[in-house]
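A single chain, nothing else alongside it, follows as structure tokens in the form predicted on its own.
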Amino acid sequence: MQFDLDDERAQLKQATRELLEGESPLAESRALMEQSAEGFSKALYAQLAELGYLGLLLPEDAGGAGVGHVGLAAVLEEMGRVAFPGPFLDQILAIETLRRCPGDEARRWLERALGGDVLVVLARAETLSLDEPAQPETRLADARIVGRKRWVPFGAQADALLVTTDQGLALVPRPDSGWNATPLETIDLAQRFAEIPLAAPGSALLGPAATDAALAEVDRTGALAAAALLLGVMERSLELTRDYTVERQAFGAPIASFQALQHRMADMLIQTEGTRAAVYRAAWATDAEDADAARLVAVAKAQAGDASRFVCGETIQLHGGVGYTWEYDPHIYYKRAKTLEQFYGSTRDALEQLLEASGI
């Protein structure tokens, strides 16, 4: 099967690489991740919005780029390569949710989000563990949202939240006093999460059944997108390993010449290329509305989670003692991999979906 990108998406991928290498190389974005509360460049995100990146999945007649999930995967692969910080994926998922909501308010927030004027994110989790209640405990009554949401991505910076409630999906604009957000400590410098108590005005967007249907589609996009990010993380980790082992000398020779290390790097390459095939196969199936698309997305997310843990772990090991130090980059990619493996549909969730699809 042919997995090469067509000309349009190949050019998009190359343009994205050039943009990110020029505007957000890891050597520069590390300072933002480590020192700023936001953890990302708002100016660069405004530039991405102006260039149309937030509308990659929207059809052209709706003001989007219309490049589909294959194009989105190509862009996110490049973002993974530079451990791109910030809420790009979270914005994409919120936009995908808003465009499934009827009504003028949803349309207004969608237009503002696409233009980069506001940051809208989903607020769904209600516990700090992996186990969520069957129904949200957050309540919607008399146009008021009451509850508590955890693991809200970049919640402290959000201008509005798309909140799951006992009555379906609701939109909560940022209060004038701001969010009473508590940052949640994580190992990943490129990601921010917050816990947000809610007792604020909100408006219903979708009922319970429609919310479940919309979020099921959005979750598949999120799982595929996270797998594409993990592909970029692995790809760059392998390159770092190759470059370091070529330069590092032992016993008068580059350690890359040692057969045992070559075998380990070959295993890293196999895992990376296996993930590439799984990601783009799933992206193609999703765009083609293939009946097997959901299963293939689960395959891609499960493969990417396990493979990234192996590849990024081997990168640290093959860097030797310096692989554990803050000054070198392997730990950043490893931490990105751990976050992306757990969120947007964990590896465990993906495997359970595969078992269910197989009738097990």
Contents of the next structure:
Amino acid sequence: MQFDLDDERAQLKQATRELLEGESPLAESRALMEQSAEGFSKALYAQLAELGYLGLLLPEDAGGAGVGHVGLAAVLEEMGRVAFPGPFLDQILAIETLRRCPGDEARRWLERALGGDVLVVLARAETLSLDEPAQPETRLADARIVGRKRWVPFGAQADALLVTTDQGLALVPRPDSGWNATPLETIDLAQRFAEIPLAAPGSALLGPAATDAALAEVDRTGALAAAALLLGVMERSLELTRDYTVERQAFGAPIASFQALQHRMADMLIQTEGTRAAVYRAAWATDAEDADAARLVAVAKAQAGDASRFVCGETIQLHGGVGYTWEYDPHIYYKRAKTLEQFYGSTRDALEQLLEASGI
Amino acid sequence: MQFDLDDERAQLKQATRELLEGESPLAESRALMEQSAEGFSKALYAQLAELGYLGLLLPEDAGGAGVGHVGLAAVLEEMGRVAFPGPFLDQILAIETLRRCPGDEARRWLERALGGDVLVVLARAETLSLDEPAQPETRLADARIVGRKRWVPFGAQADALLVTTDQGLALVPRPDSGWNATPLETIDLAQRFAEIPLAAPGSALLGPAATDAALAEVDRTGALAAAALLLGVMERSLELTRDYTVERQAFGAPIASFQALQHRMADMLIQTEGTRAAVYRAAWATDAEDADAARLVAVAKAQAGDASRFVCGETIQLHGGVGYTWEYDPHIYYKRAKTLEQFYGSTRDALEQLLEASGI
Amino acid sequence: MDLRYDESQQAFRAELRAWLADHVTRPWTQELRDPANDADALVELRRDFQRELNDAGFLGLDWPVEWGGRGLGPVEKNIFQEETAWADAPPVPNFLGIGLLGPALIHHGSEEQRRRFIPKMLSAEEIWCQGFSEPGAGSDLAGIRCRAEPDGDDFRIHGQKVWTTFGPWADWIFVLARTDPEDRYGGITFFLVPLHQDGVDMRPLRQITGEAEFGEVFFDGALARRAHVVGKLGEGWQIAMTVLAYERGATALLEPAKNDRYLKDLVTGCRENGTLGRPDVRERIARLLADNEVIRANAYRTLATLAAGRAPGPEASLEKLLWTEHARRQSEAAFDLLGPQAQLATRAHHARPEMDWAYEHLWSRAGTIYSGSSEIQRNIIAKRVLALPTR
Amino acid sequence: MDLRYDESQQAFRAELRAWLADHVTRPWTQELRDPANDADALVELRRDFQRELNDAGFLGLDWPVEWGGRGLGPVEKNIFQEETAWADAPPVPNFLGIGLLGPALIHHGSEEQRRRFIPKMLSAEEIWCQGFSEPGAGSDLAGIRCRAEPDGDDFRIHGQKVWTTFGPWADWIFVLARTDPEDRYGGITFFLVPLHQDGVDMRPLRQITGEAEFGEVFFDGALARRAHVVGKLGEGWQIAMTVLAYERGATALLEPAKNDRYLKDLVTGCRENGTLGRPDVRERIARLLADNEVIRANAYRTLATLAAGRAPGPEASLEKLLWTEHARRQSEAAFDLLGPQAQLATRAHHARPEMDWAYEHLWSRAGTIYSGSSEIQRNIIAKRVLALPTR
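Compare with the form predicted on its own: the form predicted in complex with its partner chain:
All chains and molecules follow, beginning with the one already shown.
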């Protein structure tokens, strides 16, 4: 029984931390989020592709890193720590989807996506509230996709969309006229969503049943990945809080010496470390193809959502006045946590999956 | 705009406090709860009847005290403070029900109940979980009541039951053979419940529709009354906590000087005072026949339930080790709160009534 | 007990409600969302609305008629808060001037100060901001370090103030500054200082909502005239405390009235997305409705005490904790129940038209911090209401 | 990472599970509810079961074979906890002797002490209780005041101990007593003291559940032999600390395994009363299931560290807070979802047959207090894990 990362994954985690702290410290990320058109650094994404980060989940014999979900979680924990902006996770999920699609076209897009040459993302949601009808209203007929997708992550910048339709999954390359995307700007600047009306040529990749099966697996990776990002978000939030409260003086003592604040930070630690245990256990179970994996991923996502709500909120609170300024960083993590809690399977969805997987 | 009690009710409250502190201090109540067969003092109940406490809600021209729900709340707050055991509230509710029944028999029982000569209680629940079917399974046919009632408060000692049946409300006097009651002993020693199988002569009091209308009003009084009892329970719990933590030393200081405990007690105060505002506002609205009265009673019950769960639980917690001994008093209040939270309209019921009354 | 409004209070409410129906031509939320309205335009809208309110006699309700008031009481002030919140009226820009400085001048100012400052304050011709908080001093007003040095008959202010709400648009600031460095409480003086002068640098402070409604202000020898000292030298701390005490309960009914609108939109949203019948959704909404009525019940209690001319008891200490914590729960519920639509930024496409949940959610995190954080509020309750010992 | 049990651990589990299937003829909950079983009868049942466990070689799992153990590790100890919890087996009455005193004797005791005490401890012939806590001393072991005065070669104990679990049925007590009043940490000695002698008064301490499983014990010159001092004079505090440290993680999987049974009954109950399909009920149950898996995940982390022979890190500090707070939420949910049936006292008519929710609910309020309250646990995390400054 071993809980620690093995050497390979520990090194990957350390290397990722150094890479991100060097290339994408939070100040840099904030500048990208606030000022750039894309919201992320294309150059750094190319570097990540080059270094093989997009193939973390692919087996080595398929040209991937073969570090599995444990390795992916370790990388995403680090990305969470710096509130890394951009479509990294969305790319991973598109790649995971393409891997499950037969046929040459899927293979071609997969290779180009893995190489970082194109940005492919999933386009699934159709309502504003994410309360989705059982079947997409987007239609595929005569090799044309007609409908409207919402909450498409970095949809405006995508080279192709993987679109769920009434006939299953289809691929829509960006039309020459562009996407005609409307931004859906939320409070989280690290993530850009778009609403995209579709009336464009596209090709079927999977039938409805195969789509459901493939996306169920991809969704599991998505939920786990979001939980790992949230772990990093919380971890760093707690560090900021600790550092600030140790530094800041009031009534003649560091405010970290006040018991009410100490107990709050203890609770923040409990939530963060509880999430760590749940995330890595779920990642391991997924890689080990444990029968409990689906349950444990649902646990990790639900735990990470509830925990980050508390930890990131209290980070603002314990920073006092500066906690609600734009200048200080607590709000960046708070806002990230809101996206990651609601998307990639909301807490409610995760809890329902947990019950289903438990036969309840 | 005046929130304080008027002189008459303030004096009633003060007199009740003195009476209870003299005749029924908690040590006395505990002895009765733990050791007596009835679980309460019949002599004191006779005294209460004599002093007119059973007629608090009756108008003066009907021989009552005419102090309304505000007066009743003030009295019950005091009873909550000493965890007053016995069927006082259940008697009030039976009297409120009898008042709404036409006919000589109801009037006869009403007079005897008001005088304290007989104990009449409502017998309504049929399931163990209180998730009731829309219609009672207990049947009234040929002037006989056949069925089974559960959670009958002090049913074993009752002289008559007001029974809900498929044909509406009926009165069943205790048969010569007794009730054949099975005690349903919960953790709360101040309240005795019984399961009572019925196959006895009884007389119809109200038809089904009139029963529903009458009991809707009686239930509102019950919910408000339970909230007022809970207010007293919380108020006294907080006092115990304050006194204990100011007295008790640890690490060279009274534990009440530790910030984590201070903040906990501040939260206990907030919940208690919030409940006070809600309870008296609802009581006033009921007496004033305000259009919002039903909503406000539901608010008071829900608030009192949630608040007492917190306040009484933290009372145990802040007492430390002695908090979970039988000898100290926190558990008495904790257990009382559990009954009052679940019966007389559970929090869930109260919240649903609030929505209904709000047109949602 | 009697929680009814008396006849003149009911008449006042009817008058105000009719006036608002005529004058709030467009709800404030919609003004905020209109891309044509930049920050300055919004301030002008607020200024215009304040002027209209003043012309109609709805400001300074409890001030003497002599000073532009109406001689009414705390109940009418709260009726004003309630009705303007329900109507989603533009907020008065000079609320700090009217709420704090006005009473300070009426109770402690000179006749000349009153004549000079009150009319323009009410008409929004001069916007005021408050210079009490300093960086590092947190909630400890007696710990201020900003100082006023004598310069002839007048004074020169040096130091820094933060969290000056509305600072970027203000013309004047009322400042607590130290005139005696030795005397912790008695060495502080209450100054009225014009912002548009050399030696004053007002920098906008951007909040997590993206707006910059606050400022930090740096004084480097700004002139404060002797004639603009309120009260005597060294009375500043005492005046500030008295004036802050006037605020107690002054807006008790404001937040529950705002919540009525939020909760209505939450119910509407759940009806729209088809989840209103779900027991979990119903329970969540019901608890918020109940909470809000508890806040309102507590407000009535506070108000009744104030109306009786007594100082409010424990109920006033609960007020801020009750509403700020409710606001957090309420806007978290909106995020949970309405889904990411509630997270859409103020002017984003598809944002809910009636209610800006994203703004409200983020701002609810500030509510538990500003004007005495929840931690400070609990300290105060522990000390003043529960009389718990200090270490 | 690798969270699998190795083959010998799997074999151990299989062996134990088969044994329990044969030997737990009636679940412990049902024994507790049987009115024919008074408190003494229940102790005898537990004593018998311990003897059977010992005969089958399932006690002292990580002790040397020489002392009746099996030379296994922390993982097997936890497998034992998990399997006995799932089987609802009678709890071992000598758990404090085996959990704390056994290791103390093995590591710090004399050969003679081991021979004298260990076999009868394992066979439940002699029941042990623990004399660490004192009234007024709370969690501060170094603050103990119970004293041992020399009497010839031996000692006489004076003072009081509280919260002596199983005290009313114990034969012996291991006691920390002061042999040097001056030296706060170094003046404490670890004694083995027989309870059935003059100068010992054991009084049962009734708990909120109505049971009296605890005692308070008064020493008034009770004899403690020199030969029954564990370690050297003055080493008591150090031995106690070492031994308490063995407990870390020793039962990490116990509580989640118990919760599996509680949660199963909660689901069954909601299915029976027809509410399992309700979204609010589902969400409530799902959160509890999730919590319990977080506790288990954290337990695996602790266990893996222990199995690697390392001292557990932050994960061990969370353990008690995680499970005790979960237990409170879980039994509150039972009261809410099962209605008053869950409040029926242990032996009341209609109480749920599989699970005693009333007892569990009340006892969950003790869990956040005993063995270092939640407040003390948070102090420890703040100080030791987060290294926050003290005032």
